[in-house]
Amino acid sequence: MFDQLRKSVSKAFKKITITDFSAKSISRFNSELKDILIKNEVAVKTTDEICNKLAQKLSTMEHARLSNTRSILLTSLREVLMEILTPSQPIDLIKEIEEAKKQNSPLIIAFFGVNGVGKTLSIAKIGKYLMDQGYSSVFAAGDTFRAGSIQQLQKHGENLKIRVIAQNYGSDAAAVAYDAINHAISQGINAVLIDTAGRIETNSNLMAELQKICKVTEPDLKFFVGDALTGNSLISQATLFNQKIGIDASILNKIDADVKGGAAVSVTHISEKPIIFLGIGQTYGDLELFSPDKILNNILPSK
């Protein structure tokens, strides 16, 4: 994971020859770091933020000759990246369900993202995750647009023994989701996981349908699902979905195959929302809670 980015950063640190943290020395290092980050698909806005924060941090260091510049740089960069990757409002899914239970209500989660990013499988994985934690869920087949989508979710539900609420293709997706919520309320089910059609970001009619789903169901959480391998396209997708419907967190899939790592570094900063889960494979158990430390350990060389 992030092999290319880690090798590039390690190479840059091995070449460090500066012995002080003067403005000139910091600028020289930041220039090289900026090239590395952008080549590994870190968003330009995020790259600028990282370099600016690093410069501010290093400028407070003594400008005397230092023998441990590499260690100081590495520690400082780790602190900056940790700040970038750590959201101001983290989400604990289990706590959210417990809060909903206190209100005698299911936790309603809607999932959004373009076709092919693994959205439906992510719903199944979270259904399995909740089941393993002792919570029940129901799936809402709200993707009534793509051929085969309903059957795909139904197959996951059959494998996991989780009920799927569905209607016919072309049905009102918001109505399907509403039926699933009523089913959960009547059966005392803990969570409603709403699938939606993979949206072409520029299609205003399809985006309007997503907004209708949100208006009708009033989801407690809105998760954006993205493919880490799409790099800068992922950032533009997350930005647009956040603008149009507002997202609460992201799920990044195929993170285990991402050699660059730019998406993971950028999406939290750009959306100002946390990454909650990482998809690391194709089985129902291939889901990890997001850990900034794990991401950083895969990016930065050891001291």
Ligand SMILES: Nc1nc2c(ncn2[C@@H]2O[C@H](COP(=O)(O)OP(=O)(O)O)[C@@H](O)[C@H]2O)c(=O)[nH]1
Contents of the next structure:
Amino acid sequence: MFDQLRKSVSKAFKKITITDFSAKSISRFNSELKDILIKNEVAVKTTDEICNKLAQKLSTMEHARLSNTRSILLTSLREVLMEILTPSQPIDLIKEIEEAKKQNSPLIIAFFGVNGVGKTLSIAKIGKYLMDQGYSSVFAAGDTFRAGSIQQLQKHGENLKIRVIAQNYGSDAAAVAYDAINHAISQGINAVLIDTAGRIETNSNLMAELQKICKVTEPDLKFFVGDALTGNSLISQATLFNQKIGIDASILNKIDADVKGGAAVSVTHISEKPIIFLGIGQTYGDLELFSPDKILNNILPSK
Ligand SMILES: Nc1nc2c(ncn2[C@@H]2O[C@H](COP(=O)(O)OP(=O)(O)O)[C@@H](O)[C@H]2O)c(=O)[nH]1
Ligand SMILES: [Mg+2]
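In place of the form predicted alone, output the structure of the form predicted in complex with the ligand.
What follows is the entire complex, opening with the chain shown before.
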């Protein structure tokens, strides 16, 4: 996880020679940090924010007696990154399910994102996660477009013993999702996880289809699913999906193969929405609740 980014940051810290936090020293360090972040596909806007915040923090220390500039720098950078990674409104999925339960209704979650980012597998992982916590779910096979997608979800359902509501290819995805919600209501199921089609993000038919699903099913939560390996392109996808359908949180997949970490660092800051889960592999258990600390420990040297 984030090997390339961690190595570069560690290297930059090893060769720090500054002995004060004068504007000149800060700017020297920041210009190196900026290069590292950009090379690892942290969004430009997020990179600028990190460097500006760091400069601001350090400038107040200019006249302090500095015995260990390196450790002050490290602590300051940790604080800045923590702010960048911490969402203003975190989402607690279990709390949301409990709230819905009190209203005698299932929590409705729709998953959006381009093809191949791991939407369908994320639904299976979250179905298992909920089951492990004692909550039931039903899957809605709302990708009625891509060949094989319905069977793929059905296979996950079979493996996990979770019911999948499906119709034929080409059928109305909103109607499939609606059926699944009715099934959940009648059976007292805790959560409805709605799969959707991906295609490419610029496809306006797709956006219209997704908007219709939202209109018909009124999801409690809309999750944007992204592939961390796509770096900056993930950031533009998240922005577009947020504009077109409004997202509540992100799931970042393929973190296990991501050496750069740019998407994980930028997406909360850019979308102003929390990352809720990280996908860290291809099995059902390869799902982690997002934690800024864990990300930081994979980026920054320990001391
Ligand atoms: N290494 C890795 N592969 C993943 C992860 N999530 C999904 N995948 C793989 O990505 C591919 C596409 O996943 P799928 O769920 O079909 O994506 P969808 O098109 O968005 O529904 C599959 O081969 C998955 O096994 C992850 O966190 N790590
Ligand atoms: Mg799929």
